[in-house]
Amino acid sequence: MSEHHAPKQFDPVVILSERFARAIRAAFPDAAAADPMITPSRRAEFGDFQSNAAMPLAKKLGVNPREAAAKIIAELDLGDLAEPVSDADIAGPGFINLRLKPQTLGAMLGAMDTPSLGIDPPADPPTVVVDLCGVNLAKQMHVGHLRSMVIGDAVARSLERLGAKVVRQNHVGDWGLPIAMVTSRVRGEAEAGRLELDGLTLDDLDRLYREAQLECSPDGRGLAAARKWDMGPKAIAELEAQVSGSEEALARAKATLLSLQSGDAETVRVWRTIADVTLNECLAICKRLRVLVDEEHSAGESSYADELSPLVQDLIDRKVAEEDHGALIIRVRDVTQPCLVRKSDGGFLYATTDLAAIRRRVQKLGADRVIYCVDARQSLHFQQVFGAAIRAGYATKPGAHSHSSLEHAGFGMVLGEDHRPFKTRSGENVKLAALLVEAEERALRVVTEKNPDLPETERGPIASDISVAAIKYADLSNDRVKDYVFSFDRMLSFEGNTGPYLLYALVRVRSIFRKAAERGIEGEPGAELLLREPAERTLALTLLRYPSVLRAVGETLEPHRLCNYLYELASSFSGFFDACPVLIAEDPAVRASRLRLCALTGRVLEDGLTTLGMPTPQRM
């Protein structure tokens, strides 16, 4: 076989951009760096791929679209990767069509078909941190969180795919004022007897949160009004108990703070009882949506507090940042509004604690790359902090000559169905846990409508993988940039451009193998790959593109790509399906090449979801 039969690289579009590349050079020397153009034939009856690379040099270069085609074609050395080209494959304006022999399209595929599915691992793998999930103590957990747990797990996943050494960072919201508040509320219940610390839970600490809030909210501006309008003694007596009250509450808020940072043994003690029940219920709700957050990849806000005054005294020393008004500030590139990192009253920031992470991630964990997987609204705030971050050096490793990348993996919001941001009718934040226990209800009665006759002890099993592949592939098959409607019915359904259409895929490709081992049939790993059919070189086409999708979603962290290729492949392989029979082939040729291909299907479904960080039932 020559060495187009048994390629080192096995991607079509690859192989040929590089044909293509030499004969546009040698056609077009002065055009030697266009871009071939190549894509796959939106009409299969045309060919497997064409090059649309003739039309926008001819524009440049001032000749006929098919004359510069018909120059290509003439330099053209495809060898034994394709059929012949001819000015017959010329068509419109100047596509070059051109279909891949089947032999060739066989071999490649064969050389995809190995453990690592065409994907080794680079030489010197990068190390990435990745900032996902984000939750804040003493509150629940609601739909807001959700893009973030699974945008950034399926980013996670996908960079450990490639060979990534991956570093997951959970930064939690538990240092300043407004957690101090509620610690402060929580012992001051726990001392009147109305509260057990021991028995604390998030509901709790969700309401004594709001309440704490609330209490330290001086009514100023009320009081204000009532003394200027004269509104009565009763009124003005009541508002300025109120502003009275809150301004007790905020004095023991501060000194509560005060008290965590000195380290006062009774205060941290209940503060790390509600940093327990919080995250408890954080890293409950990530393992039931097989989202891979552990305590370990949890860093608080707390773990930056002493780090904090030396970085802003570093960054004065090196007069990196400057005074203004009072505040110090960070004047970044590019950007018009400068990076504050301590305001006039002393206090700091996010982005100060945010400028520490990331000197922390890039300085001690090594990170290459730093990816914040956080509401694309916090735009703004990460171009500040990332220009301040790079002037002060931080984002620059020990001994490195460029600083790592630092990029903010934006993502638009969750609507409900009246295209408004998905709230409750009583217009509170939709709680996660109670979305999860809504969408695993809900499949458990599509499973049980679907298939009556499956033993209950399999219908909870089921219904779990299902709503959270529903619930996971609705969020991750939309661009993450966008804002999506979030719709039960729709994500629930098993047909289209859902995950358990997907899951489904899976599980038919693995019932044609349990059905091959009942009939005593066994694949053959290395059967020769026909490819005869049109649905067959549709198939083995979609195949092949799958390491090429797999490193597009590293690059621009868009899981939606993935998502897209995998429902591809779905159909494709239903298409191969209905048209290609396998067991009953005739042909044992045929029909061991036909069971190579299923079982690469398989495997390449099952890599695929399992980088979304879906789950992949055997049965259904």
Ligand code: ARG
Second form
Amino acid sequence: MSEHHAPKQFDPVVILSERFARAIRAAFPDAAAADPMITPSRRAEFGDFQSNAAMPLAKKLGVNPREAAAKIIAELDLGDLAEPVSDADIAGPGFINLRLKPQTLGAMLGAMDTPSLGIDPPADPPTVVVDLCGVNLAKQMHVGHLRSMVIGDAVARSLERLGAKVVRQNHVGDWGLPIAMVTSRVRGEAEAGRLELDGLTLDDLDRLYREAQLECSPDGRGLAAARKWDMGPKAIAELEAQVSGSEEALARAKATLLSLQSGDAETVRVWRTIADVTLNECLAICKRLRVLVDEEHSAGESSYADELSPLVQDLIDRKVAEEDHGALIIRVRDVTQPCLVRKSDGGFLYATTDLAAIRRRVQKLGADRVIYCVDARQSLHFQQVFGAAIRAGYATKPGAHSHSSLEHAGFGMVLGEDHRPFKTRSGENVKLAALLVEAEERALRVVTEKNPDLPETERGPIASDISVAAIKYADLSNDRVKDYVFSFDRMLSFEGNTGPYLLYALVRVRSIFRKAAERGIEGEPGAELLLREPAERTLALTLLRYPSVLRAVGETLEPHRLCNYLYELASSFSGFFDACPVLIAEDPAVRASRLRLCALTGRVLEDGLTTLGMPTPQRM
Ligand code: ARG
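Any chance you could show the form predicted in complex with the named molecule after that form predicted on its own?
Zooming out: every chain and molecule, the one shown earlier first.
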């Protein structure tokens, strides 16, 4: 747990950990530093929390674990926090179960019920750069980019929510020979009168990109090898350019790259058009998905172009890089393959640019952490680049003693229902834009079916919210590094751990307050929390976990933890709402307490969904 987010008093895990640590110190002075291992109970009937400390402790000291548990209990002073703990609370091999007193639980929850929901910004907020989106010029976006956008945005929002200064960086693939190839092709087509630059679309570009690839590499041998060894999309693109044959086209492309580098006006104009067409579509998709990536976040590979020569010279001068068969490499500890920073023909690589990016992000933008939300298949690339950057000192802030943290938050592939990479029936990549249109059409059908009385004008925006929630949640709720199966039917379902279910849970909570208002009932923000019913306790215990779940997302960069939590919260709320009348509760104190539970649930749901980048409609 990072010191930036020192948990506040109300967190029962923290409070109980302190009490247990004290008891362990008293009972076993030889193992004074043992972890109290407090976790929420697996099963409510055993209690609220359990300590699992006795087992490892007993093993270490060579004593019987149940006896160790008894000794801890003998020293345990929980004061008025919990019901008295006795040897009868030892379960199985030595778990110690305990149950908080209702007043304690109510007081803890009351302490969390602040405007920040118990998550206050750290005194000294860290700066975090999040690398997300990373589209490539002249190529249609497909579901692979979806993950970088959606996960990157959720990670960025989570860190912002925890109080970090987040800088989003869209590392657009807008430079290098492949881009020069398509630029050259577009220019040729335009000059031959076969293309209007003004009316250029991303579909045109997608086609021209492929034509340019073919034109420059008709034999495809190197390409075949790169594919065989699965060297990754970037390496493949780079090799695609190296394949011999079609020397003329290749020579033209190389000349175009030189003109681009020297800022030749006409070439730059064509390149800029290609960049604008690609970026406009990309940013429109981000907007539609409520992904906070805008023009200001673009820091494409081209923005590092002028830094590469001096950077490589610096690496040579300081003997960080060395010659190898005419190429320039940096050896990285614990990584078998070195980081290649200059090819033998003098060209720079994807990795060279990433080294420059790390240097700018850490030394200019002041990043304490740089997080890459990029396909897991680029893992070797990041190991090489991270290791090289650390060796070169580029990952260390000026004046800092240690380097900043460089983290690859890699993600798995999106699969079709046949569990193969998600493709159209004809084997093409599924275009992201088309996917979003289809999701919205399907959502509209679902909304119309579920709620036929809803006025037409409201249905559209709600369908849009639902489609976005469905797509994003399906992506986020899966373990980030794993592949997941894209299924419209499943993600649009209102039941189970889905986006629409969670939006619906929030809408239900909100409707309680609409009904309350109709009946003239007002909630009391400071009402005493009376937690007598099991369902009330369960809900309270779930609510109390929110800050620690969010902190865990910030540390592990795993948004699915927040998804699972919100799903549990929605389920706890549903259990509470079924078992405990709210508006019709007879005792006004009970009604006020329950309304406060509802309000808090609504706020946590809304906060959590917003942190994931999900829409939060008022009605559905
Ligand atoms: N454009 C790259 C690709 O499509 C992703 C960029 C990821 N970010 C980075 N700093 N390398 O593979």
